[in-house]
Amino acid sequence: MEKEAFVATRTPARLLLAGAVAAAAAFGVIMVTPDANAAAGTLGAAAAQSGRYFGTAVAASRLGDSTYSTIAGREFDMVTAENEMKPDATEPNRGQFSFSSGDQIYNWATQRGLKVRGHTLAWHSQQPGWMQSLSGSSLRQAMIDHINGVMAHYKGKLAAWDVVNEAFNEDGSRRSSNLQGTGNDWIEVAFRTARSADPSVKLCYNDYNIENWSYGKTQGVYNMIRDFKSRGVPIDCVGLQTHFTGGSSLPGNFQTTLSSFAALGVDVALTEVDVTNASTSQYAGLTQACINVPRCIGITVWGVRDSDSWRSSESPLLFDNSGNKKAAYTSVLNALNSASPNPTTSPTSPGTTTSPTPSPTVSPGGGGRIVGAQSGRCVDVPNSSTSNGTRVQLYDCNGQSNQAWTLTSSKQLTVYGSRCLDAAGSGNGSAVQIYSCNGQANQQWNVNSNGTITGVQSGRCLDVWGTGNGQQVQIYDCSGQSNQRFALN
């Protein structure tokens, strides 16, 4: 959407700890135990408390701007490449793929513990010239080959892909594009191809002007998703771009739209948010609507500062040209901090993949270190804290009591004898922390024979996005990757 005109209808803060872990504190003293959902100070950390993410679009060309990259790395926990993963960027010549710019963003993000959404695989716009010259079966095959080629490069690395982008007219009919000219089943073919190419990534349909439930375009997309789900076409999520023009463009029925899509069995996400003049009420309203729908998994603003926006003259983002927080930022942060942990348990992975069958590798009562297969580092309680809500991380194994875990007969993983490994929510990205043992399902874990550790409540895997000291632990859909495998010994 970002290069095209559009119809105006429309757990604790993240800290990367670099210092040495302090010696274990004496246990048994009087402790201050703050609420596990104490107010977070950044957008990503605040969203993570309810199992959601808060992301931004990033341009590779701006990563050298220290103000830009500092804000992006500090505030957000999900990144979408602005243009660098689109068809013209990734396959400039047929069969010759180029991932240098996309990889620059991916590497920058993952080095900072941020996840990445792929955007986009099949779109009528920003096609390379060679693709624009094709039609019919030749174009259909080129689309299939493009999806396979790009997804093979990023297989197992991304949180989601916008498989198809902006395929509908405002009245709910199909857009008359060159891709539509290959046959009305082209979207289904794109999704089936994508699922075969990467069984672990979430597959999304993405569009603008689908926020108003009574609008023709919204109903057209809804009917397609309903049809896909009824016939087993693989689709996991719907992205609502949420480009608002201020005033009254936040529909009163926006939450109805989100919940109606979610009721079909898909996640929903706000994928390209910007609002004319950064209306505080609009930003707070769209954030609250997402919070109110359990399957609304996250929000992405389309850019960091106003000067980075494709709509820069409208000052639509949460930071001004100089990188200062605007009033809308505070309204969003407050809304995120007010959210309760997300109770929804969605499928453990896209498609038909299921969680591994529990088969403990250690007997109850056994314990020791929890060591990441990818990193060789231990699951660690920062600074030997005993405070409820302290988020665990990876750190060099040191044999101290803040890295000593015991698997109990009731499937708890305890540290210090009375603190349990605890999931702060059940959705993707929920923080993993320590908390007073209470016997609840969010403190019970299956230690599986394939090296994964899955939450009894969520079915999701312990997951860490990176290998360095201070990388934070979360739960996420099980993917079979090494960043989700641990040894308890």
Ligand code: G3I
Given for the second form:
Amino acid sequence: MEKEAFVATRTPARLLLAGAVAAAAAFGVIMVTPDANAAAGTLGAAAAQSGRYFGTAVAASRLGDSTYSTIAGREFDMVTAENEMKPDATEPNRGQFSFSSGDQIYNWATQRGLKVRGHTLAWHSQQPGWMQSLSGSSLRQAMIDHINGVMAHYKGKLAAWDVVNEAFNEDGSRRSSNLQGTGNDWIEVAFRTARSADPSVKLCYNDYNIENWSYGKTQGVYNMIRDFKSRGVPIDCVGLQTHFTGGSSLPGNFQTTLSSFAALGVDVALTEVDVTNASTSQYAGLTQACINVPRCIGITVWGVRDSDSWRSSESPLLFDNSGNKKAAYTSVLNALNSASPNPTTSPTSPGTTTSPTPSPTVSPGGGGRIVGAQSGRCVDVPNSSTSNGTRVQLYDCNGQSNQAWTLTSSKQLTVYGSRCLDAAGSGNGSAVQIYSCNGQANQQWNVNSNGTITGVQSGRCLDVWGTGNGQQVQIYDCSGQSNQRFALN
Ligand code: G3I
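Can you give me the structure for the form predicted together with this ligand, which would complement the form predicted alone we have just seen?
Whole complex next, starting from this chain.
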């Protein structure tokens, strides 16, 4: 067991050092300013440096295993429910929805500051028995009702939904299934239904064996996305499952595939990564390919330890059965730490455009609540914590001190008098948290006339991915969208 497995924290090294600098100043000690891009010690923190996330699939049944939940909560900043948000789990009887297991994962994740991807709404597999026996217009309606029912429950809460999963054959034709039997337009109907059900969440098509650019299935999916974009069918992202298991391996043209999909105007993500025997070169290569493509927004591995994998006999994950970091973990971490800030202009919400930099307006001394324009919810310090590094979130406005912010003459937004709103980094996706006020530029904010609040250090906007209670606040390229507008009152 490597010792650092137990000492790594979610707190960026820069902030720990910032605290040390402040303490040293108080004692009259001269310190050299640390490197702003010091290597991060966890996968999530390392990915966040370039505005990306690093996630894992989580099984509700394993959350009681403390080794599992400790690693998952420490290393990752995105979670996908491995089975709990699939159709058989969420609608076991027609019209009767069940969210207990999915919510267990959602609550576990958001209580720890992790975001959640939804997986999956329309799929030929893992359908409940009643759905398997339907066909034609009855199945089409059941699919629509299912999407509406599940998305209503998670509205405003998720980073993305895998709307449709695995709808293509290996040769690039459509997979024959009961859903395909309802008509070739079933996929676009699913996406249009999903956009109406929750306009704030990113909508993804997700599949395996679409990593090799010259493969028939890759071209089939590519042509569908191109067609959707040309006809205005709502789609925001493509998930490449990236199962390099069962005989598959990293193709040399993987980056070409990612950049080709991205060039269609969608985000790309690696959504279910696992690699036979956790080959370090393949793990490093797939990570680097994502880093090299600005619209590759994140990587998710399909489980925590080898023993948690659907293919455990191939030992395909980043932690061994005992929870020790494997060599592949280090190869991924190093690749993430070598990335420069992501220059992507990729939107945080569908259909984003850029907007010019506005001028600050609110007078110093003003303040009170910071209310999200899209959500109507307040920027809130969870559980009234005063701990440095506590990430702020959206929550129902309640007038309490953990939602009361003051804009100072030095552009700080203070809470409880001595804590400042603090950007944990300057790249897209960097966390926004509270930290002891230290006068640095990552704690200075411009409150602008157009409703945005921009970081002085980063120039980026306060941003949220959704509207629900518990949604975390981050910084992101200013887009002009309502998820980046706030009222200070
Ligand atoms: O929970 C039951 C348990 O009560 C029962 O005793 C046991 C008997 O076999 O089955 C258990 O359910 C299993 C479930 O995983 C939870 O472990 C199912 O049989 C099993 O089929 C299911 O497998 C899942 C598989 O999707 C189903 O298609 C895997 O966990 C899950 O990792 C896998 O994930 C898929 C993605 O959703 C889509 N892409 C491929 C990926 C890997 O196959």
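Keep in mind the model is a prediction, meaning the values are calculated, not measured. Residue numbers count along the first chain shown, from 1. Only the largest set of C-alpha atoms that superpose within 1.5 Å between the two forms is called the rigid core.
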| property | result |
| --- | --- |
| Cα displacement of residue 392 between the two forms reaching 2 Å, rigid core superposed | yes |
| C-alpha of residue 456 off by 2 Å or more between the two forms on rigid core | yes |
| C-alpha of residue 442 moved at least 2 Å between the two forms on rigid core | yes |
